[in-house]
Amino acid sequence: MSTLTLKGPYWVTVRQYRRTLWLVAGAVLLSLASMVALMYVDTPTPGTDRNFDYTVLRVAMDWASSAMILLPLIVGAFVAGPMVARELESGTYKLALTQSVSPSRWLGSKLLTAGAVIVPATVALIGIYRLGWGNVAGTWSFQWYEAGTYEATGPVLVAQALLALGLGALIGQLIRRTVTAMALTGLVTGLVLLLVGQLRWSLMPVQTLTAPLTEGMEIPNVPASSWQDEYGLVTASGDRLPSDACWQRTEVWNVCPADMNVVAQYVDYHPSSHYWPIQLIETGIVLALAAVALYAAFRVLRARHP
């Protein structure tokens, strides 16, 4: 990668990390080159090889899937220990300081440099899943709501990615030593990301649909690719039961006895249609956590090399 254009810690930060920035180079035109010779798939026919073809595919897109949801840890361990807490652990970082660079600067320079990276390198990644998902898309485990399919096909991916950056840059600083600082690092953004993705279906209000007690307790017109929340009875008063509730009385789904008033069943529901509103919520809350994290690794900073 060409540093003629970069200056001052800007340039040292490349030099310092020109191989990291080959693998990812390398790393995610080894990810195009896969996925476009698997996307070529048709539906598959028992007993084929386009049948084989396509549980390559699957089993493909299973490890990408959980790769995704491992890049912001990846990518927060590599702030926090290498690009931080090694160079203060190792006291090389005192000599920028000499060349007449100030400590926001120093920082500066390597977070905007690994931002640089990140945000083109992720998006790149989404696009290359997308383009293996379209062959997947709707069938068990890669639906829009599975977890690691809804991070890897849209924009909060990158948020998440810029969070894990920021708290990099402030644990590596806290830390200073390089391991521990990976570690914890990547645990920490682990619980974060965990905690917004507990809260990521109750950022939209659900959608419900109501329908007489049926066998096999079945709600007809749910769409097919609706992620569902809540499921139970109501009464003649508009309370909610679990949907065991007649069961437990009665041992038969549809059978509830007359004490319980029961009148229908519920499902309370998200439409694939709330893909991209809860995606963009999502993504401008995590983007302000890692704002507040940059902020705060800032402001360490300047505590200790004011």
Second form
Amino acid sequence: MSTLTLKGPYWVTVRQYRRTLWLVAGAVLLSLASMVALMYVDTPTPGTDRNFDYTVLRVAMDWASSAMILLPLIVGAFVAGPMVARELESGTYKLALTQSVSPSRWLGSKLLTAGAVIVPATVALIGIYRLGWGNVAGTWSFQWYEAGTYEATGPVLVAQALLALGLGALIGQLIRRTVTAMALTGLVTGLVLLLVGQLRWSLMPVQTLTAPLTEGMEIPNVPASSWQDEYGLVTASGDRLPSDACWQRTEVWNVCPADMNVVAQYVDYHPSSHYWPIQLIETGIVLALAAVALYAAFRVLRARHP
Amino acid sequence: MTRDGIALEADLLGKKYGGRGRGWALRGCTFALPAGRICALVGPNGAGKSTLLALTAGLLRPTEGTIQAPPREHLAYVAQDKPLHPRLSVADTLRMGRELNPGRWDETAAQRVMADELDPHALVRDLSGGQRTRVALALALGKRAELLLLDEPMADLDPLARHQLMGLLMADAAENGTTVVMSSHILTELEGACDHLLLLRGGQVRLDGTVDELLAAHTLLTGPVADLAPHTVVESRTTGRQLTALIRHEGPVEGPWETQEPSLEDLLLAHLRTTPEGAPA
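Structure of the form predicted in complex with the partner chain, please, following the form predicted alone?
Below is the whole assembly, all chains and molecules, this chain first.
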């Protein structure tokens, strides 16, 4: 974290937030050390169900999943509050904007510096998460599609952190109160990510498995590690019926009256091979939203400070 | 850019703040300040002094009218609350001045203001108000600006520091031909230092000109109560049959009064005491 080669507003930004930079570096190193230690300490219990392996690591990974979901919110809150709104609230922007540096360069250097820290730190955290995940991947609550695991293992988290950066820059300028801007940015980032997350399973066409109808409440087995979507019954004409359509009539699961013409049952699912396409498409969408937020942030800046 | 020889020019300049209960902070301001002047910006609280300085510094956009000031690179501004980054050290704050003003930063000028009075490693948040003022002024002078905008620069300083820094400021401005606009409530601090006066009141320019011309245009008279026409009365007081008045004379003052040229303080006080309509308060 040498400040020797930094120039101009970049030097100022790094100097101003050097404690935060050390804190980020410390947090990443601590995560790495804890994860490595956990992997050495915690060994699989021989002969048991893999879903209950690595008891300590599982708890730690559960926390890690939650922390990784919250990471973009923390990034957004920091950019909006301490980096932007506080300058406007405390009046130090008057100092910065009356030096020989244009407003765009002032905000730009702040955001570039933040980005240059956020991206490698997020990538490092993803790497650390994947390190621990290697031992529990594919087991209960650590499937690739699980909330937390999905974000924490792929590039989508980097894009989410950059979206938070853009939203922070925008909201920090609009709400010139440090604490309010932090809270609001956390909220808005969370909501936007939640909405984008709702689209996640529609980003790729699902695959469908059909299986013959057998009596009993049995859902056809999708390939291992698949994300199971809708399931139900298929008629001879190809129409889909809810899974309990026959039960409604016969009171026996999957035993259908002849007039319903049910010939099979189906399951829609995303196989684990959809992980990368979905990750990359979602990353693209979130990056596009980040670009929109950043553009808006600079528009607001230019409108206020010629 | 500004016209030749004019450092700062406003034309029907107005600024209205948004929000309930807030009106025009400044309206219809027209003036031109020649380069090289040391201009005192005077007016009661809420007259629009800080707004005018922030508009000049480019931190606010005018609501109407125009203001012609040097670009960001060529002006320095010390805001009234002396904003500085609290967690930077004194040395880092000056380094910031150098980093943000590449090619123009004058470390000698900045250090002259510091005058070895402060520990370079001290954090800004631990400084007293007066010490912060010193750092803020060092940043402003180190920038080597053509136009120096100072919003109540001396308010936090002890008399000794005020005297020293005022002297330094005047010497620096004279040496470099810097134009200075300085708002202040401390009238004695302006007397002798400023050669130009801009008096704001209710968001409008009430007086504008060189101190010498303004003083010569006014007369302080004492004597019997009588009609003062055709002169413009700025302020008058009667004690029994005795009249004391400050007038802006139209032609020679002829009458039974004793006349003298007012001091800058007399002139300012008289103008500050009167209501915006021009009648004595």
